[in-house]
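Encoded as structure tokens, the following chain is the form predicted on its own, with no partner shown.
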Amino acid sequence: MGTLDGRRFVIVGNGIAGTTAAEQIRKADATASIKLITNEPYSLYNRIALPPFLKQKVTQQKVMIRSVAWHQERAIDLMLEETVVSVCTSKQEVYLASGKVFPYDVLLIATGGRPNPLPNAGGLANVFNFQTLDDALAISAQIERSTHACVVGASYISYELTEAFRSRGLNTTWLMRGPRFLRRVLDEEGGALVDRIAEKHGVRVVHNVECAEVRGRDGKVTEVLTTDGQTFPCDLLGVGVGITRNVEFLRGSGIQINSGVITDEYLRSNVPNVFAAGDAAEYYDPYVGHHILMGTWDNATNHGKVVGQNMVGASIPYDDVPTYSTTLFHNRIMAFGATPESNPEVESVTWLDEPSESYRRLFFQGERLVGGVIIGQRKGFPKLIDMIKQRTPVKKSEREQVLAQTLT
């Protein structure tokens, strides 16, 4: 397998999963050819640093993680602003929009996802998704020119935009089509707590409405009309309505895709020598016993570590409990493990302490804890993670007791 110079590894996507995998491959194989392809103009940067960057809490320099020189020092061929349009698994070749063709011995799909656009924005300016560094730079510049902001969506991204807009002084309205933020993960009490936190900082929260029309003047957004007839002034519109995995280019390749690339617990696809990692991988989760998608930074990081080793011949199952944490103005929310977002069949118990603005909801599948969400105090969190990893049996009658024990 491979050439005289060693095996040929092609990695599509230079996010934290793809770049970490490239680093693992180079550590294991000094002679391998490693091509790392991205459609962005930047080497690896920290996507979870973008919300604090938008709030002007960190500099752009702090957002960057890996320089172009870092790749050169490790003989990782970083190819910026290149787009892969198809893959031929029978020939083991990757085809780029620029006309370039790269043969591979081992291929990694780490293409992540792209934010869904607001369908009725009408091509108006100053309507933004929030995923990339370029998005953050453009939004930050527009904040300086704006007075009234609206945010559409009930996702983490929508909250991060809401928080950034309000923290930088904009009159901010947050519009959700459902009854609460993260409606599948939080129950009514949790959603109400999130609302109170946002409202305490001056955000107007509006539930059970959709964006009926985005109106503008001179090609720029000026107001948003909701489905219940309300009109909100808006010269900056943020959108957080989910993502679509970047896997369409694999159609016809023989690589099995659903919402993402279907993999086993080793992050291998159904095609030999083709792997997937990060947000683009619909991987087998041993804790819940089926395939899941997980769009978190630490999940993608740990995927990269495991898949890089497996691409050079190891057989390490991915066996971790992913977590996601972000600020809620002066508070903080953290989700971990399996939640109803990816596992609708889980059952839950809830605890709320209004004075301290603390909340937690634990998720159970059968007689095992599989995940949870915490707002405020994180006491007992390591114990919860350990219970998930150890598959500690918990009877239905013991769930409330387990929740109470983690708070003491």
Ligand SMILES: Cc1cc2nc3c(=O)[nH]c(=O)nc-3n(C[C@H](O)[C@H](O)[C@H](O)COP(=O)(O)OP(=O)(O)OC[C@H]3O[C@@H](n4cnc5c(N)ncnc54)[C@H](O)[C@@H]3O)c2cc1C
The other form holds:
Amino acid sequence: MGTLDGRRFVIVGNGIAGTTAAEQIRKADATASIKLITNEPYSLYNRIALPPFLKQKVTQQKVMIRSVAWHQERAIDLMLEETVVSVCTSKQEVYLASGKVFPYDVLLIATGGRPNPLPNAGGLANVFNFQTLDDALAISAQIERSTHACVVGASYISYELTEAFRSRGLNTTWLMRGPRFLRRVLDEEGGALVDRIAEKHGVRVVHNVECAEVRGRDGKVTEVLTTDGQTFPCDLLGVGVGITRNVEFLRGSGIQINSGVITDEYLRSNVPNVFAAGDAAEYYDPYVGHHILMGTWDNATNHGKVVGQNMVGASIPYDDVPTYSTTLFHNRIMAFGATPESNPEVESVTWLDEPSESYRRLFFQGERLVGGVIIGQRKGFPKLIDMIKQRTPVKKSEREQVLAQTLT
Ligand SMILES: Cc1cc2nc3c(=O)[nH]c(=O)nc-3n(C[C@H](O)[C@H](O)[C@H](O)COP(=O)(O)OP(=O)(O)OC[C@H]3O[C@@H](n4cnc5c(N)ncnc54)[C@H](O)[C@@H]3O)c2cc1C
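Mind giving me the form predicted together with the ligand, seeing as the form predicted on its own was just shown?
Let us now look at the entire complex, which starts with that chain.
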């Protein structure tokens, strides 16, 4: 095991990316000092288990995946409820809101993102974003006191909230500004299929409406007014309108940021000894040939594995096809690789089988498959991932055929 140089590693963010990186560093270096800093009050928990927790399908205990003791056993200095407010790359120091200052030899930014608030919500109670365990606990408690829920947004999170509210028996209305759920990833047919699935489970789905005002009484939400004059009563309002990466604290540090921290395929930033991983990284993706942002658990986990090794001196490119997989009531949806969300210039072919509620859309960039989305049957999925990884050439005229082949 490892060197004896006592290097100082500082990791900002203890999500799956930061915690996995800390574990990798410890495996490679027995004597390094590792500080893992988070503004949350918890050791690592499973963010993707929060929707099942909200649906009461898993317990809070199952959501927690790393105990404080786990960190102590590995001499990882976990610092809870501490916020990093700035970084000086010339002095190699990070500064905390509490006034603490930590020098580093190697720094990792793994700060993820935070959900965008709904404008016009006016500080009313019972209006929730959904990002943290504390959010899940608060939403769950409010579900018990509610009868009518609205959800605003067309993101995965808006869907997760819709499914949870409905599965816990609330009258649920799902309001979208655009024409469908995941409007760039799904086409019209895919969006209509998701609507049918939600409606089958009793959700009222409303498209092309924009929230003008959130109204309340006694400081609590009572209804959503849309710009076309409709009103939707609710005593619980869920919001899923995208995330903003937590990278503002790096402004002025010399670390290049755009929406996230810009990195190469080794997850190195432009500044020596500073890396980024997970949702916060806007990394160079060799499959599509430019920088992309991802917001998936798999991606953040695998980033953590790669970046931890690179922080101790390896040079491993991140070379993976991330997938996002979740339920759609009784069905499932899975998006993989690059989609128009991360890569607007891709072209697509689509297949739909109404009776089995199965749909797939594959995304191509030039003569290569780069990603896709599947609802329902997953036949051929490994083959698709393999084609992306192998960069198998696919002529434009062969795209439909490739899609058909993966279904047989
Ligand atoms: C409700 C929900 C459901 C999801 N479901 C799925 C799913 O089904 N499938 C899937 O693939 N993905 C899903 N995702 C996305 C997935 O959870 C994320 O992509 C993944 O957790 C990102 O991990 P991360 O380590 O990069 O960042 P995060 O998990 O966001 O961790 C970053 C941590 O850094 C902390 N932090 C931020 N700024 C600072 C600072 N300045 N100082 C100190 N600490 C800071 C944050 O509070 C946070 O604790 C879901 C996300 C949510 C919220």
